[in-house]
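Next up: a single chain in structure tokens, the form predicted alone.
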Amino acid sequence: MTERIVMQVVQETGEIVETPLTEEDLKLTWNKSVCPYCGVGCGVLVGSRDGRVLKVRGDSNHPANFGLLCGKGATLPQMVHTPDRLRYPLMRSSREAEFQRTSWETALDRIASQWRRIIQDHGPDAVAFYVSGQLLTEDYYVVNKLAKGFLGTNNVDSNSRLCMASAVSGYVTSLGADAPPGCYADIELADCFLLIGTNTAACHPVTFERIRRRKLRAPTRVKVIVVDPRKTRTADIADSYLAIRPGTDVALLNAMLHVLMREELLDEPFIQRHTTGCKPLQAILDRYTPEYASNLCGIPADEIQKAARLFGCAKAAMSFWSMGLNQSTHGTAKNNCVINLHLATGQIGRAGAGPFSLTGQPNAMGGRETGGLAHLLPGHRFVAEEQDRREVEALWGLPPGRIAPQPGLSAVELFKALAEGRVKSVWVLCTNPMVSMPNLSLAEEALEKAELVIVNDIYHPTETTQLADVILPAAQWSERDGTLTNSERCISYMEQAIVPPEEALPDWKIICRFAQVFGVGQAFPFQSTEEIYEEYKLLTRGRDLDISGVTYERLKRGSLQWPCPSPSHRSTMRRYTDGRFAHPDGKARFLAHEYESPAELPDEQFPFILTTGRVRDQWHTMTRTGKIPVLMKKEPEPFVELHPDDATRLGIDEGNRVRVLSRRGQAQAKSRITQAIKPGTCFMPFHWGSLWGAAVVNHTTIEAFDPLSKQPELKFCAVRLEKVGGDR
């Protein structure tokens, strides 16, 4: 294997830097793994020696990246062996006391005794788990089994609620199942790309590089449409860049479909045979002329028509989107409207075409498959469906009626319930909500009022571990094995390369140990991740995501895309190729939506729109990437991006310190003045938490959420900007 390992890193300029193996590299032990950052799921090869990860290379055989890595993936070894690494359990007697080292037995006994008392006094819904799309599938499965099957609470929600929940509800309502139709291989076959609500170049660099290469190979034939209120590097390859007013995506997408309908660019045979709901949609589209949408969206009408024609005339069109659509009180509607474009033009279920949600975390997909949201059960089942509950109860050996029929609390609901005292204790695994949650004052109040906060993490301190009562050391990437599923339904196996430090354990093992102490250990006899996976597979049999044919043995030879129902099945690159969708009648749904404004609009007191997002060289809350000097060099501190006209009016110069205030709180950062953002809008990255100073943008964001997906509106709130002193 080693002679084929060549490092390929996507630089900011798009240049690919290749570094061959050195003599020292040849002395390392190399293991297959997957990058633990975004949902692209890039295959990596991990080089280790003497219990230390020393090098990482792109896996040239992995279908997600074919050896390419972004700058974050290329620096993975630097986040493994760090001074703040958790090595043993920590506990404190009160929030005023210091953390002290303790034993696993003592820590788990404390959790079990307090949870027994809480459940006895207040019922099972007084406890909850808040988990993460960074957990592996096996971790997710045992948490869900413990909570929903054996503790009796459906209060298991994930930080995936903050990033992908609207994509899930969009797929389910439009197509019938949470099943992305296409695959990355379609990029090389498409001749039109609609990138909407995604800064792909920064957030999914390897996928963007594949799109960029496709464009460069056929620059006149391949068309790219980019929709974003900020003109980022993603727009550098655009034939049509639409600088949309934040929050108005439904109006734009309806107007594009209006143009396609008016100019007879619809696939009428496909619509007739494979869809329902077209007539109700057409009834509202008459109003969404390009001129009408122009007033709402701040985009010239002729630009809307141009984008619609590029999409409508394509032989094979792909749409990519991410947080810009999902993090909205109308996120499901926005997803439905993207899918409407594909259904109207027949651009789905075939090579080079389809709607493709870009996932923010490496196993957000696997988490949904195992039931890792408060309304789900394993195998794409729903807690509200009696038959679904009975099937899971039977496999888990539970009496009928054991699993509660009411969905648990979603992320925002959970933190509100903690703040109000309805939930007494929360167990946080592999995430840092004290940076990522909206309206952080509410989140902070929630953890402060909780009787017991337990956190599994790999580092301490983080903004969240500082508020914990018990901190448990988890094994991390490269220190344990297991599986995950990326954005294209591709399941990969991660080999263990090194042993965890001292007393750190994989999350699944921590949960199984707790189950033993709590008295339900007979249902958690697992000695390996493979045993967990084999049990989980039974709950997928006959389902849309059937993985009965997936084994660790097969995954060690290469990744597989679900469904893969038998050992001889070669896995599934594309869904719906026969035109039959997952709704009971086999037809996809056109879903009509009127444009509705966000939850909080600018006014005289708070005249600016604040939108948040990511930068290329940081990831999530910087617990990993913030430790890596080369990544910190590009963006050493947060910033507030604003238009020159706004800066002039406020007397703000480049580099001035600016205070961003909303009805909920404030943040501070240096100004960055640029024509790349629309007047009246400002942008802040969300990565920096309180450990980095006063720049915590989520003190200002709003906790309002989409009523169906329950994903919060992190992309839009009303703020005002103030120059801080004369400081530069």
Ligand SMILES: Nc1nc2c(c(=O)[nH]1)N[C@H]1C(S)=C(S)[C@@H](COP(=O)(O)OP(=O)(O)OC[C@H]3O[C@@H](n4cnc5c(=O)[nH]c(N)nc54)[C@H](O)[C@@H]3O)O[C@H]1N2
Given for the second form:
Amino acid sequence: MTERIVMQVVQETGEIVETPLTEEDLKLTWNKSVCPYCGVGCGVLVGSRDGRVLKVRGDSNHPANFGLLCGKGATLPQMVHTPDRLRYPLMRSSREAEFQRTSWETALDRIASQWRRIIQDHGPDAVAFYVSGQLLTEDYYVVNKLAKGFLGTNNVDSNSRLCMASAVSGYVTSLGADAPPGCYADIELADCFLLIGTNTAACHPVTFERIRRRKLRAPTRVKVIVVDPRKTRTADIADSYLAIRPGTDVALLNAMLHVLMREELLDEPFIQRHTTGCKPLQAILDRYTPEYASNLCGIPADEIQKAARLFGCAKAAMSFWSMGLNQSTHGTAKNNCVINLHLATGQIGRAGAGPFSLTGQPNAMGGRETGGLAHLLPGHRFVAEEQDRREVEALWGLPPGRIAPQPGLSAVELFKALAEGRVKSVWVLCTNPMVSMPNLSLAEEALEKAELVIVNDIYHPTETTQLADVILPAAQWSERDGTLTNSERCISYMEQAIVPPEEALPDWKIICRFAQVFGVGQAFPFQSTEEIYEEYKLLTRGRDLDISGVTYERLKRGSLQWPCPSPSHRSTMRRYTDGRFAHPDGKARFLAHEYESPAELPDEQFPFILTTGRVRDQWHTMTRTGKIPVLMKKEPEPFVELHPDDATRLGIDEGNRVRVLSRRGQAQAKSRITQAIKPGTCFMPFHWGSLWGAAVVNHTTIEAFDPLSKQPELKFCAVRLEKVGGDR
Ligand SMILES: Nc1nc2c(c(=O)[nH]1)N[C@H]1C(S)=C(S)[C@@H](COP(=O)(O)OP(=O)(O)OC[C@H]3O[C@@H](n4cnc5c(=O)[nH]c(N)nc54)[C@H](O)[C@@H]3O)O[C@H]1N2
Ligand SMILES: Nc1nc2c(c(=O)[nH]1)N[C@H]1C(S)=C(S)[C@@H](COP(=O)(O)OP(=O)(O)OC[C@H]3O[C@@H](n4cnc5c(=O)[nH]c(N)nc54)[C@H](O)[C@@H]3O)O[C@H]1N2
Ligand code: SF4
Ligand SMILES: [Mo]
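Show the same protein again, this time as the form predicted in complex with the ligand rather than the form predicted alone.
Full complex below, order starting with the chain above.
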């Protein structure tokens, strides 16, 4: 294996830096794994010696990256062995007390006895799990089984609610089932890319590199449209860059479709044969002339027209999107509108074409598959569907009626319920909500009010472990095995490379041990991730995501894309190639949406739109990437991006400290004045939490959410900007 290993890292400029193998490298043991950061899901090889991870290299055989890595993936070893690594369970008797080391028995006994009492006094919905798209499939499965099947509560929600819930509801309503229909290999076959609400260059760098190469190889034939209120590096390859006013994407997408209809660029036979709902959509679209949308979106009408033509004339068009569309009170509508474009032009279910939501987290897809949101059950089933509940109950050996018929609380609802005392205890796994939740004061109140907060993490302190009663040490990436599914439905197996430190355990094992202590251990006899996987597979049989043919043994040889229903089935690169969609009538649905404004519009008191997001070299709340000097170098501190016209009006110079105030709270950071942002809009990255001494941006954001997907509007709230007196 080792001869093929050459480290290739994508630089921001697209330059590839290669480091050849050294003599030292040849002495390491190499294990196959996957990068635990973004949903690109790059294959990596982990080089270790004497129980320490020393190197990683891109896996040249992995179909997501063919050996490429970005800077975050390339520096993974530096986050593994750190001084703040959790090694033992910690507990404290009260919130005022210090944490003390404790044994697993004592910690789990305390949780079990307190949860028994809470459930007895207040019912099972008084407890909840708040989990993460960074858990592996096997972890997700056991948490869900425990809560929904054996504790009797559907209160299992995930940080994925903040991330891709709108993509799920978009696919389900438009196509009849969740998940992108296409694959990464389509990138090399497409001749038009619509990148909307995604900073792919920073957030999915290896996928972006594939798009960039495709563009550079055929610069005139391949067209790229980028839609973002900020001109990021993603726009470097754009033929058409549309500086959209935040929140108005429905109007733009409707207008693009209006142009396609007017100019007869639709695929009428496809529409006739494979879709429903075109007529009602047409009725709405009449009004969405480019001129009408131009007023709403702040984009010249002729640019909208040009972008529509680029899309409409393409032989094979792909759309990529992520948080710029999903994190919105109209996130589902925005997803439907992108899919409408593909249905209208027949750009779906064939090579090089399709709507492709980029998943943020490495196993966001696995979470969806195992039912890791409060309204879902394993195998793309729904809590609200009786038939689905009966099937899962039968497979779990439970009497009919055991699974509660009402969906559990979604992320924001859960934190509200905790703050109001309706939910008494929450178990947080693999997420740091005290930085990442919108309207952070509400979230803080939630944990302060809770009777018992349990947190599984790999480090302490984090902003969330600080507020816990019980902290449980999880085994992390490279210290455990399991599977995950990336953006393109591709399942990979991660080998364990080293042993976890001291008493740390994989998250699935922590849950199974708890199940024993709680008295439901008979349903959790698992000794390995493989045993969990074999059981979980049974819940996918006959479903759209059937993985009956996937085994650990096959995965160890290479990744597989679901559905993969039999041992001889190779794997499915593209879905819907026969034009049959997953709705009962086999047709995809056009869904018509009017533009509606975000929850909180700017006004005199709060005249700016605040949008938030990421920088290339940091991962979320920085518990890992914040420890890596080379990643900290480029963006050492938080910043507020604003347009020079706005800065002049407010008397703000480059580098001034700026206070960002909303109706909910405030944040602070240095100003960065740039033409690359829409006037009237400012941007802050959300990475820096209170442990960095930062005034955290999520104190200002709003908890309003899409009524369908329940995904909160992290990309839009109204703020006021003030220069902090005399400070430079
Ligand atoms: N470096 C890095 N990479 C990551 C992550 C990370 O933390 N760091 N996290 C991963 C995760 S979990 C996720 S979810 C993804 C997120 O990946 P992205 O969605 O690409 O990242 P964001 O920066 O949150 O937002 C993307 C863009 O949306 C734009 N935007 C804001 N409002 C609007 C709007 O109304 N319309 C449009 N069209 N655009 C808008 C913002 O200006 C921003 O450039 O990244 C993944 N990859
Ligand atoms: N303002 C604003 N807020 C946002 C967003 C935004 O765009 N703007 N984006 C939202 C989105 S899309 C997302 S996905 C969230 C992400 O937000 P979070 O999920 O809160 O961020 P992370 O830093 O990834 O948190 C993961 C935690 O798990 C720990 N961990 C790592 N590995 C393991 C493991 O194997 N087991 C366990 N138990 N713990 C582990 C890490 O140390 C860390 O504390 O943020 C959301 N918040
Ligand atoms: S692109 Fe994503 S998965 Fe690949 S190395 Fe970078 S962070 Fe990891
Ligand atoms: Mo995310």
